[in-house]
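In the block that follows, a single chain appears as structure tokens, in the form predicted alone.
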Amino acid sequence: MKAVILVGGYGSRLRPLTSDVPKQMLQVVGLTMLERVLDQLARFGVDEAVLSLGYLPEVFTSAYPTGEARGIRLSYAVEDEPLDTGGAIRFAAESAKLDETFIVVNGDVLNEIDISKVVAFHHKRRALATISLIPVDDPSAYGVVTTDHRGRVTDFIEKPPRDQAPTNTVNAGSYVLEPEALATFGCGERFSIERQVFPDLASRGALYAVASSSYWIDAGTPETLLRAAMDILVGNRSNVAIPGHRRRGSLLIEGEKSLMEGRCDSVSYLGAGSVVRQGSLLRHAVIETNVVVDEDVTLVNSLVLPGAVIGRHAVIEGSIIGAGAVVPEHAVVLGGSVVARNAELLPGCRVESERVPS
């Protein structure tokens, strides 16, 4: 099987984290969000997959010179400019020559939906297309639909009001399509597969579509990137990859080189290389591969990515820390903070509820 991974997009909701990585290659307990992305699809028998590209391609090519990651085999297409949502699966459909049924997923969007099942109803129903649906609490910021007793959805409506939502049911970001449901919009073209092929599809009768209440996220903010990350850690996901570690107590560590000197009095991660220094505690903190957290730190419900260094005395509670960045002895960062890839903060500085750029 086959799939198309969205991936171009500026990740404009996740900056500064975004500022010069896109946000598919932000690293989410040990791999990226891409690589959990694929491991997803892999289980379903997905084998092959483009990479629809155009924000800063040249970090994924980089990443995977031998065009294989997680097992399955990558091809990117690559967009001269952007092309929306509907113009870049045609395009990358196009690229990658795929001439039958295929499966399309937004690459910041982790899950456990069973795509194996949404085919099967899919080629069952002989659709042109078939959404995959789940329910939200704020339906406001999705595309909603209402289906029929057969599936068929007789209506979409991306971004409604809250409080003219027909229902609580919205577009969880995959879909399978056939060839033919783009065939009306040119390859090249700008369009959105949202707000233009499928309301029409849905007119016509030929879009489809399958409810579940699969663990689902959409991880392109930083909250819920943090409780992505979060998720994976406490274990509310089943079948999901921690990569080669071992347990130390309530610590996962990663790598032979980590160092844990500190305590640990709830489960937290620590990647390949990264050293915590004696008297520093950790709490549901994720800390990614070669971070430094030096002595007498206060680390809780927060995600520290690669390369970071937290000086003495510093505290971070609920926040992110970008990768490289420097938070120095004394330093306190709370309440949902991002601070910036190699940015460096003040010693004995208090940032709260804030983005700090680099």
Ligand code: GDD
Given for the second form:
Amino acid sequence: MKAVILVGGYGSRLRPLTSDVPKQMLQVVGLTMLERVLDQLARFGVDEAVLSLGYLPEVFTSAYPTGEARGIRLSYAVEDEPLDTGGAIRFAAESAKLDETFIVVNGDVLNEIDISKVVAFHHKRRALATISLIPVDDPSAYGVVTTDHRGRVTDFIEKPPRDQAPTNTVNAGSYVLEPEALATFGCGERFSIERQVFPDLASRGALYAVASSSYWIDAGTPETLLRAAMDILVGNRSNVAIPGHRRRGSLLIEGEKSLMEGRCDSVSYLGAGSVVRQGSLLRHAVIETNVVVDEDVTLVNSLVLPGAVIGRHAVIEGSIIGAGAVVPEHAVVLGGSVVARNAELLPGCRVESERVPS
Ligand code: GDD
Ligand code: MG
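The form predicted in complex with the named molecule is what I need now, so please give it after the form predicted alone.
Next comes the full complex, and the chain you just saw is listed first.
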């Protein structure tokens, strides 16, 4: 089966991590977000995917030069300007000449939804489009969906104010579509699947939905990206790959050249080519590839992206350090802070609940 993966957004909520890399190309425990999405699709028999690209397309094309990743053949549909979700799907489907039922997923959602059940239900109902649903605590950041007893969508309201959401069941960002589902809109036009197509299909009784209670997270904010990494690490998930790791106590180590001289007292991950020097403590830390953690560093509940350098006696808690960033000695980074790619903090500085640079 074929899938379109939407990966063309600017990733604004993850800035400055996404100022020169699309969010789906950020590493989450040894694999990019996109690779994790591909793994999930491959489990349900997807063998070809069209990447729907807009923002920094060359980051994707150069990362997968053979046109293949995680066992899935890739093709690319690059928009000249953002076509929004509906326009992007229409453009990708036309570019790849999709003429049968196909899957669409938002490329920033990590989940374990059984999409084959959605496909089966879609065919049973002879729907034009079928979406998967998931319950959340606060539906106001998502597409809120009501259905009747047959699974027909009665209302689709994108990001309503919290007190106006009729239910906490939301669009999980995985769809099964017929090629005709978007036919009333022109190819190359900009339109939203959530604000235009789904409400229109719902009003015509052609949109269905299947609820799931599987693991699900939209990793498109710093808080959820960090949570997604922690969920993979602490095993809140099944069917999730951690590449080539060997174990040393509670530390998962990837690659022959990684070096651990410090202590790890709660499950943590050390990516290939990374080094942790003596006296350092890891507690629920995810350290991606080629990171240097110098002596006597404390790293708790945090994600350190490839190539970052953490100086002696630094303390990092509940935060994300961007690729190539430098956190020098005695710096303290706390409370959901995000340090940009290649940013350099000042020695001894204290950063709390901040994005640097802001
Ligand atoms: N190609 C392309 N072009 N892709 C785009 C564009 C565009 O113009 N705009 C957004 N995307 C991609 C993003 O990169 C992302 O992978 C996906 O489309 C969804 O966009 P987000 O910006 O992440 O949307 P959201 O999280 O606010 O809301 C969406 O996802 C929720 C579930 O996580 C909606 O689909 C909601 O209804 C849904 O509940
Ligand atoms: Mg999102």
